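Single chain ahead, written as C-alpha cells, the form predicted alone.
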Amino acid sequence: MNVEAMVDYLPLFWEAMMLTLKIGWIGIAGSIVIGLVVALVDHFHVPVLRQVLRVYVEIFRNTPLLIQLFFIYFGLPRLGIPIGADVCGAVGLALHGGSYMAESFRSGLDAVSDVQRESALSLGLTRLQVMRYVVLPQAWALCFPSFVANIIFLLKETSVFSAISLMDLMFTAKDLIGLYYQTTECLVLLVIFYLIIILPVSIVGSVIERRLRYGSLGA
C-alpha cells in the first residue's frame, strides 16, 4: 500500500467529504420536515391529502434513490426547470428520506394509546396541548431508534451522488482510481472518510437513545 499517495489524496478526500456532508445534511433536514408533515397529515386523517401523500411514500420507498436522482436531474430540465447537481442531490435525498422518516414518525405517533389522549383531554388540556405535552414527547422517544437508523441510511445513500457528477467521496475515489490506478489506497480512504461521517452519528444516537429509554423507564 502506497502511504505517500494516500497522504497526497487526503486534501481531495477532505474536500469531497465536506461537500458530501453539506448536501447530505441539507437533504436530511428536508427529509425530517417532509416526514413530520406526512406523519401528521396521516395521523389527523386529512382527507385527499392523506391519500396523495401515501402514494408519495410508496413510490419513494420502493424505488432506488439513484433512479429518483436521474428523474430529477435529467427530467426537470426537459420541462424547462434547470437544476444543478448539488440542488438535485439535496432535493432527491430529502424526498427519498422523507418517505422513510414519515413511516418512522407515524409509527411513533400511533404507538401512543388513545387512553392517554382521552385522559389528558378530560383533565382540561386542549388538543394542541395534548399533542405537544403528551403525544409528541412519547412518540419521539419511541421512534428515535428508527430515526437515527434513517439518518445513517441516508448518509450512506449519498454515495450515489457521483452518478450525477457531484464531486463527492465516491466520485473522488473513482476519479483517482481511474487516473492513477491506486485502487486499494483510494478504497481505504473512502472507508475511513465514511466512518468519519457516520460513526459520530451512530455513537451520539446510541447515547441519546439510552438516555431516552432510561428516562422513560424512570418516569
Second form
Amino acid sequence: MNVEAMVDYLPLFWEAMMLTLKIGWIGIAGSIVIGLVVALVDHFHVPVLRQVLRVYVEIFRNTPLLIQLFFIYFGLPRLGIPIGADVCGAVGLALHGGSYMAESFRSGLDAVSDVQRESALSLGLTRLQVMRYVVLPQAWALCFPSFVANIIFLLKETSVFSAISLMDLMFTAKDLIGLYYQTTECLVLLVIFYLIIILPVSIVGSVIERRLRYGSLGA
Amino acid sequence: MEALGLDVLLNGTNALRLLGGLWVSVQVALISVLLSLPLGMLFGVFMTWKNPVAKVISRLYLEIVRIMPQLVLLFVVFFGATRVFGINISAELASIIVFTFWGTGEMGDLVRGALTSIPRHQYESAEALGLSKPQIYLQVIIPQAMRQLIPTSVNLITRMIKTTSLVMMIGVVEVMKVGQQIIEANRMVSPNAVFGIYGTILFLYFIVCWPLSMLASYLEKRWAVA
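Return the structure block for the form predicted together with its partner chain; the form predicted alone was the one displayed.
Full complex below, order starting with the chain above.
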C-alpha cells in the first residue's frame, strides 16, 4: 500500500467528509422536523392533512432514495425551478428520512398506553400537560432505538449523493481511483472516513439508549 | 402523455428494455434474499452462543454491516477484489455477494432478537413438562419467535429490494441505468422523459415494496404480544 499517496489524498477526503456531514446533518434535521409534524398530525387525527401525509409517507418509504434524488434533481429544472446538487441532496434526504422518522415517532406515540393518558387526565392535568409530562417522555424513550437506527441509516444513505455529482466521499474516492489507479488506498480511506462519520453516532446512541431504558415503564 | 414524457415509453422497444432492466434488478434482489434468509437464520442462532469467540466474531460482523454504507461495500468488493486478489468478478456477482453479506448480518440480528425475546420461563416450563430439546424448539420456541420474525424480515426484504437501485453505480445495467439511457437517447425529441421514465421506475419500486410493507405492518398488529 502506498502510504504517501494516502497522505496526499487526506485533504481531499477531509473536504468531502465535511460536505457529506454538512448536507447529511441538514437533511437529518429536516427529516426530524418533517417526521415530528407528520407523527403529530397522525396522532391528533387532523382530517384531510392526515390522509395526504399518509400518502407521502407510503411513497417515500417504499421507493429508493436514489430515484427520488433523480426525480428532484433532473425533474425540477424541467418545471423551471433550478436546483443545485447540494440543495437537492439535503431536500431529498429530508423527505426520504422524514417518512422513516414519522413511522418511528408514530409508533412511539401509539405505544404509550391509554391508561397513562386517562390516568393523567383524571388527575386533573390539562391536555397540554398530559402531552408534555406524561406522553412525550415515554414515547421518546420508546422510539429512541429506532430513532438512532434511522439516523445511522440516513448517514449511510448520503453515499448515493455522488450520483447527482455532489463531491462527497464516494465521489472523491471514485474520482481519485479514476485519476491515479491507487484503488486499494482510496478504498481504505473511504472505509476509514465513513467509520469516522458513523461510529461515534452508533456508540453515543447505544449509551443513551441504555440510560433511557431506566426511564421506560415496565421494561 | 407528451407533457408527462410517457410517450417515450411507447417508442420502439423502450418499454421492453425497461422491463428487461427490471428483470436484472429482480434477479439480484431475489437471489440475495433467498441466500440471506437461511444464512441469516444460522447466523442468528450462532449469535446466541455464549462462547466469547463467537460473540466477538458476530459483534464485529454486525458492526461492519450496520456501519458501512452498502455502496461502500459494493465498491470495496467490486474494485477491491480485482485489485487485491486479482480476480475479476462481474458487477452482478459483486452485488449479490454484498447484498447477501449485508442481508445475512441484518437477518441474523432479527433472528437473535426474536430468539432472545422469548422469556426464559417458556424454555423452563417446556422442559418441566418433559419435552425433549428438539420438541422445545420445534413446538414452543420457534412458533413464538416466528411471530416476531416474519414481520421484521418482510421489512428487511423491502429494504433489500430498494437497495438494489445502488448497483447501477458499479455498472450493472438494471432498471435505473436503462431508464437513464432511454432519457439520454430521447433528450432532444422528448425532454420531459425525465418525469415519465423516472416516474415509471418510482412506480415499479413502489408497487413491489408497498404491498410488502402493508403485509408486514398487518402481521405485526395481528401477532402483537398482548
